[in-house]
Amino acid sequence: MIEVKSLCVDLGDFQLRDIDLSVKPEEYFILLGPTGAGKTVLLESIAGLYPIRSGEIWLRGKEVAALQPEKRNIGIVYQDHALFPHLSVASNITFGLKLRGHSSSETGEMLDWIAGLLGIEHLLNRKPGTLSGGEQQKVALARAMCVKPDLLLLDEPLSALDPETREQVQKELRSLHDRLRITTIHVTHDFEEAIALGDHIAVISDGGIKQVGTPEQIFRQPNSEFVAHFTIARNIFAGEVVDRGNGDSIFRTENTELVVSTGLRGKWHASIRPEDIFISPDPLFSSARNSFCGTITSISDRGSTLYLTVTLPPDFVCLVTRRSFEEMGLSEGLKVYITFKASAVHIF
C-alpha cells in the first residue's frame, strides 16, 4: 500500500535519516517514539507538507514524492484537531468535499454517512468551541475520512483526551478501522496505545527507525537498550552468555547467573519484563529455571498495581497486583523470592 524508501528530510536542526517503511493495505500501523523523535515530521513528509532531500514515497504503486499534498488523497488528523472555529460541525466535515468540487447531493450523502458512522448527527449544527475533546476528535476524524482517503494519518489523536475519553475513542478507532479497512498510520508516544491498536509498530528515535515488528515482537523481543527501555522492560542488564557445561546457557551479570534460552554467546544484554517475574515470601516450587532470594528495597504504588524493586544484586523490578501485594503482606525490607522462566529472559 505505502512504501517509504531511504527517505531523508533536512529541517536544519533536525533530520530524518534513511527511513524505510512498508505498510500493507488495510493495515493499522503505529509510529511509536518519544517527543522529538521525528514521528510528526515523518507523517507530514508522507502527506507532502515537507520537501524531502532524498528517497521515495510510494502510495498504491505510484511514486508520490513530487506530488502536491492535495493530489495524494491522504487524510490527516492532528492532536489539536485543527477545526475551523467559525464553521459549523457540518461545514467542517464537508470542507474537503466542497474543495474537491463535489455536488451538494454528493456532499449531503457523505455527511449523512460519516455522521451516522461516528454517531455525531446531533452535533452537526454546533460550533467546534462548544464540543468536548472527544467530540472534537470525532469531527476531525469525520473530516479526514469523508473524502475516502487512500491513507489516513493520525498524529497523536488521543494525547489531549482525559483517560476515560481516550479509552472510548481508542475503541472507536479500532472499530472504525475494522469496518472501513482504511490503511492507517497512527503516531503516538504511548506504548499501551500502540499495543492496543497496532497491527505493526515502528519504533523511531533521533530521526531513525530503531525496530519494526508486531506488537508482540516489540514488546517481547526488543533489539536494543533504547527499545527495551521505551517499552518499559525495566529489567535490562549488560553481561555475558556462556555455557555452563551441562547444556544450559547462562547469562552472567553482577555475580548473578541467569539460565536463559538462547544460542548466542559472548557479551550481550538481557531484558525481563516485570510482569514475567513471580514474587513470593517463600520459595516457589515450579518448572521455572531461575529462582533467587532478595530484599524489597523500593515500592512504587500505581493504584491497582505496584512495582517492587528486589535487590540481589542486581535490582529486579517486579509487577504485582494490589490484591497480591496485600495478601502476601509485602513491605520494604522484607526478604522475598523471585522466580522466572528461562524463556522470559530476552537476549539482544
Given for the second form:
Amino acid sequence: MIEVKSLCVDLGDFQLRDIDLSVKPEEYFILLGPTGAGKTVLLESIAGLYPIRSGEIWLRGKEVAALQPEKRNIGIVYQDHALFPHLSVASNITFGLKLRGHSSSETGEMLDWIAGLLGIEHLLNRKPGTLSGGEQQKVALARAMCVKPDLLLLDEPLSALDPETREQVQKELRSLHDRLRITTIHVTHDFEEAIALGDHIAVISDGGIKQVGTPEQIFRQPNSEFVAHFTIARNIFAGEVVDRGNGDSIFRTENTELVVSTGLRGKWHASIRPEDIFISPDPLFSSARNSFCGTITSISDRGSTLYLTVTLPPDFVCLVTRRSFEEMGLSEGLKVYITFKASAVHIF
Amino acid sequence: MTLAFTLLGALIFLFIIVPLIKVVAGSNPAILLSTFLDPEVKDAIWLSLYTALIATIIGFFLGVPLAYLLARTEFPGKKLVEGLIDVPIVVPHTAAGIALLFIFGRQFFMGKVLNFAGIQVLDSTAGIVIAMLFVSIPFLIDSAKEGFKKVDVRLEKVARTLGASPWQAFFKISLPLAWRSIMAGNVMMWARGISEFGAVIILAYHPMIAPTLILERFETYGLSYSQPVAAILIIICLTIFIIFRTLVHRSSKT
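Same protein, different form: I have the form predicted alone, so give me the form predicted in complex with its partner chain.
Shown next: the complete complex, the earlier chain at its head.
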C-alpha cells in the first residue's frame, strides 16, 4: 500500500498543495494531468529526488519521507529513458543489482530473466545511443524492474514514442504488469492512455488532485475541466472485443454490439467522435456497418451546431449542424437512427 | 562575404603559425641537437614539464569538486564566485606573482606555515608549482564545470533510485561522463602551466624553468642563442599537446 498524505511541494512559481493519494498493492495507478501540472515533480518527491515542504509518504507501512532515495526501493523510468550512455545495455540493467551486492551468477540470472521477459536479449552488448526509442524504453523498464522495486514510477513512458511503437509498448506495459504485479504509478497527459491502462486514475491540475476514481467514473462523471475537455468531444465505452466468427470484430458494451476494425482482443475501450455519427429519421442504407435506433433524450445548443444525446441505451452524443437539425425537424423524445462506420470506432 | 572572411581568417592563421614555423625551421639541426644535450637546457625543460604536471594534479583534486558544485547547485553569490575564478586569466601574471608573494612570502602567514613544514616557496620548485597552479586552474575548473553541466541530472537521479549513494552516483555516472571535458581541461591547464613565465619569475627565478632560460639567454647572448631553446620548447609542447588531445578525443569516442 502506497499512501501520500497532505504532501506539499514548492515548485518555484507554483506549488503542489495537500496531495493525498492511496495506491493499493499491485495496482496500476494513473496520474492524469495537463503538461506543467507538476506530475513529474510529484513522482520525484515520492522517490525522494525532490525536496518536499511537508507531508507524509507511506510505503509498505513505513513512513519514508525522510529516507534517502537509495533506501526507498522505488524505481523510476523517465520519459527520455535516462539510460547511462557510457554503459552497455547489460551494464545499465544490472547497475542496481551490482550495487545491492548480488553475486555475478545471480546478477546474470536476473539479467537473462528480465531480458527474456522484455525480448531484448539481442541488445545486451549495445550502447544505449544505438537503440531506437522503443528499445530504450524497454531497457529503462528492465533496469527499473530487475531490482524488484516496491513501487514503480513511470513518467510519461509513452510520450516520446512514435504512434505505432506507442500502441505496442502500451500493450506491453499492461501485460508486464499483469505478470509481475509491481505496484505502479504512471504519469500521463494522455486521456486515452489513462483510460486504457489505469485500475484507478487520479486527475491532477492546478497543483492539486481534482478527482480519483476508476476509468469509468472519470469519464462518466468528470469533475475537472481538463477531463471534461476530452469527454465532451467523445463517446467512450468500456467493453470487450470479441470475434463474431465471420471475420468481424465486435465490441460488446451494455447490450449493444458495435462492429469495429481492430486487431485487439479482450477488455478495451471504444471511442466514437460525435461528428462521425450520422442521424436520420429513417434507417439509413449505406456502407456504414453500425446502425441503431434510439431516442433523443437531450439537446445542447452550441449556436451553429448542436450536441444531441441519443439513448439506446447506452447514450451516444452526436453532433449535427443547425441546418440539418432544422431540416429534419429533430426534437427531444423523437425516435431516430444513428449510423457510423466500423472505422469510426477507435479501440484503445 | 565568404571570400573576405576566408582572407581575414587566413591572415590571422598565418600570423599564428608563421613565427612558430620560422623559429623551429630556422634552427640549424646540429645546433638544435647540441642545445638539447646542454644539461642546463635539459634541466629547464624537464623542470617545466614536471612542475606543470604537479600543478595539474593538484588542480584536478581541488578543482573538480568545485566544478561539480558550480554545475549542480545554486547559491547566493554563485555568479561572483564564477567570475572570481577566472580572474587569474585576466590579471597581468607578474601582478599575480606579486599577489602570491603576499601570501607565500617568508614574512607572511602561508609562507611561514610552509617554511615550518620544511617547504621553501621562494626560489624553489614549490614556488613554481604554486605560480603555475594559480594562473592555470581556471582552465580546468571551467572545462570540468561545462562537462558536468552536460550530464543530465536525471541520470544521477535514476542511479540513486537504483541504490547508489551520492558518492557512488558521482563516481559511476557523473565523473565518467564528464571525464572527457575534465581531461581536456587538464591538458589545457598543463599546457598553460608550461607556458607560464610572469608569475613564476616573481616567486622563483631559480631553479630556471624553460621560459626563464629562454629570456636569460636572449638577454645575455642575444637572439641566436635563445632561438634553439625556444624551438625545442615549442616542439616538445606541440608534440605532447597533440598526443594528449588525440588520446582525449579517442577515449571520448569509445
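All values derive from a computational prediction rather than experimental measurement. Positions refer to the first chain, counted from 1. Rigid core here is just the name for the largest C-alpha set that superposes within 1.5 Å across the two forms.
Chemist: For Ser304, is the C-alpha shift between the two forms 2 Å or more after core superposition?
Modeler: Shift of 2 Å or more: yes.
Chemist: So, does Ile250 move by 2 Å or more at the CA between the two forms, with the core held fixed?
Modeler: Ile250: C-alpha displaced by 2 Å or more between the two forms.
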